[in-house]
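Take a look at this single chain in structure tokens; it is the form predicted on its own.
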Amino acid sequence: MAGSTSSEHGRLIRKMETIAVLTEPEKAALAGLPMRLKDFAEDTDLVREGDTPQECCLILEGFICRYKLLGQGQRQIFSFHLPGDIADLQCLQLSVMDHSVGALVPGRCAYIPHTALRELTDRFPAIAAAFWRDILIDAAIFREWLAGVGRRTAHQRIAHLICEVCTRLKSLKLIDDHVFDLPVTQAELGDALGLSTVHVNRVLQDLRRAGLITSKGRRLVIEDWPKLQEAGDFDPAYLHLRAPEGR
């Protein structure tokens, strides 16, 4: 990669390399994408349901969720997104957002014009295929979460989610071990996993008592990775990662 590659473009390239093989010209092309940088506050919507965006939003810092508000104000979280993710990539083909993308903590993003992304994918079919693969992996994550909400116990759902976030962070080289910040409230975990806040609290206490995790504030430590995987019925195959964590 060229030495002039910005840290912002580097985030995108690193993410894409977790799911696809990129040549040096393809990396250089990604490094040349125009970006409009923006800082955002906690509980900020980056893209709203009903919007017709002309840009895609690349997450640079923070912890993002994809969600939908129901008629009585109830929220269902569909997935969590990490630095390097383009959480609204489907907008290149679907002109109207049918859900929202919101920030759970303060962070930073880069908006990339659709015109630039379309020109890029026209010139580099392998990048177009990598973006398509990224969207398919999002769909695989949705299926896994749906299976969890429909058939896994509360303990399995929470253990599975912790394993997923840890695996994805490691693949992005954002953490080295099984220690990371999980900036999600118990209410937000409930919105993601179909559980009450009280139930989430009880399960987390059970996982601590079993010696599987410890936590202090947002910092979470996985004390026994094999047993947590077993407790969560976690198989990372659905993440389709090229990194060792995903094999």
Second form
Number of protein chains: 2
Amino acid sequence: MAGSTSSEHGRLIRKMETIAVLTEPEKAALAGLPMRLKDFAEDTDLVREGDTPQECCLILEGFICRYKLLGQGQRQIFSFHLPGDIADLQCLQLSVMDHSVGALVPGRCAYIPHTALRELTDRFPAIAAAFWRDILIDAAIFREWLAGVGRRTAHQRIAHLICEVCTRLKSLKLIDDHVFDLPVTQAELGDALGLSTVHVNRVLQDLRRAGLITSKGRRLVIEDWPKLQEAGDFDPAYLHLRAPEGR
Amino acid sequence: MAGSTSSEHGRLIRKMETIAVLTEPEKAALAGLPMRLKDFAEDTDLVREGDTPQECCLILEGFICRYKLLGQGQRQIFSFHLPGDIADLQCLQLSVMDHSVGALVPGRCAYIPHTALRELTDRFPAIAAAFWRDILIDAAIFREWLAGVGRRTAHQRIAHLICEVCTRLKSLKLIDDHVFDLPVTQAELGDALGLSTVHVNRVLQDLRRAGLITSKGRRLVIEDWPKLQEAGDFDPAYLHLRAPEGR
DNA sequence: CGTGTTATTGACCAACATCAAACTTAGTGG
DNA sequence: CCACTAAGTTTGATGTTGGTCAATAACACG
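Can you give me the structure for the form predicted in complex with another copy of the chain, which would complement the form predicted on its own we have just seen?
The next block holds the full complex; its first chain is the one shown before.
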């Protein structure tokens, strides 16, 4: 815990700052958190339904999702997570996982012992509050997805998701324009949005044809943000971002 | 804070006990919470999207839901709440509401000032933890609904919801068999499950014809729990109930 | 260059939506 | 106790979104 902060801890601190204002001692405490680093391959489960983990999993690099397999072998993806997110913060309070956390691309994460996190939240109520906020924002995103899958058309859902990911990347300062990687297959998009792969493909083509987006490989460019936002009925209020996060 | 506990506070304590073990001092503190009682009529909003409440709303009597209106005038219901639930616990941390809380039938609630709740959570970490747990369970229910709307058929979704409500009522000891009131119109069921009213109606008829349920008015009887549970792909694990809650 | 994964296409189909009307039920007031 | 009314439920006919299946084309990688 010298003066310098590792890039791993920096990721976490930057993320925390998108949801709360941190004092120097709080940042220092975060920077002192013990971390067990781990590289992971594509399609690895970082945590699995039924597990009772003793550590939380901070994403450092990559793109991961939370999901559950249903009775008939179908999959529902609940959320995507970006570097800086702690994907299983919930297991601090709910010991047994009711869903899994899986990597969509190779990446790197840091396991942080529950004991260290508990000590941190005991010493710094502001950090506890920030975690609490984070979990609530998580839930707000579930609600928004629920609204999408329940009541929005396939076109709206896909446009909405693209807007959401872009907005979150910007708030984390991982990008500053409307160009980013969406390292997700169309099948995975379907599992997140409650659509078939084929339909995802067709809708994406529509959005491209309409000039709202372009994409080569996983690189995605939002060509017309206002129209995409409108097409997706997207209002970022539910993300509860601290800073105004621009269009 | 005499020895006796009002029935209002009792409701809250009973609910809290479904998610955590409480000591006597903790129960006493809950019993001492200031409450502003209010009766409400059907179709009233108790809290509205965009509000920044200074009180939380504890349900004492009735059946309420959280919902959001979407761009095209459609409605998505996110959750149903039973007596004992604090429907907008989240506004303790996220000041502005991103959705509304509405009454489906006349009932009664108690508004509890945020200040009192904050003082409580400061003094009793176990209560803070219980609130935290409650919010996480809330999120788990959103995920389960998301999985339903995304990947389950209309028949599964409806069966699943009936199982869920019954299970939660039992955990709150508001019923002890498989008979209960579901004071919700078919239109409202549709808004919760992402279905049209007409389709809800037809599926309910199917479930009745198959002998899984019967209903007269809002009174619903689960005639064949094992089959209904199977039809709904229902596994109560996601509710994270403390006590084993019956078959 | 193969080889496996992902994207794209086409033909066809099913689940569920929409629209509109009729029927029930539960209140309400006389 | 009986009309009257409004809300909710049920039914039928018809339409559409999006699913399924199966084949082909594009890539990415060793």
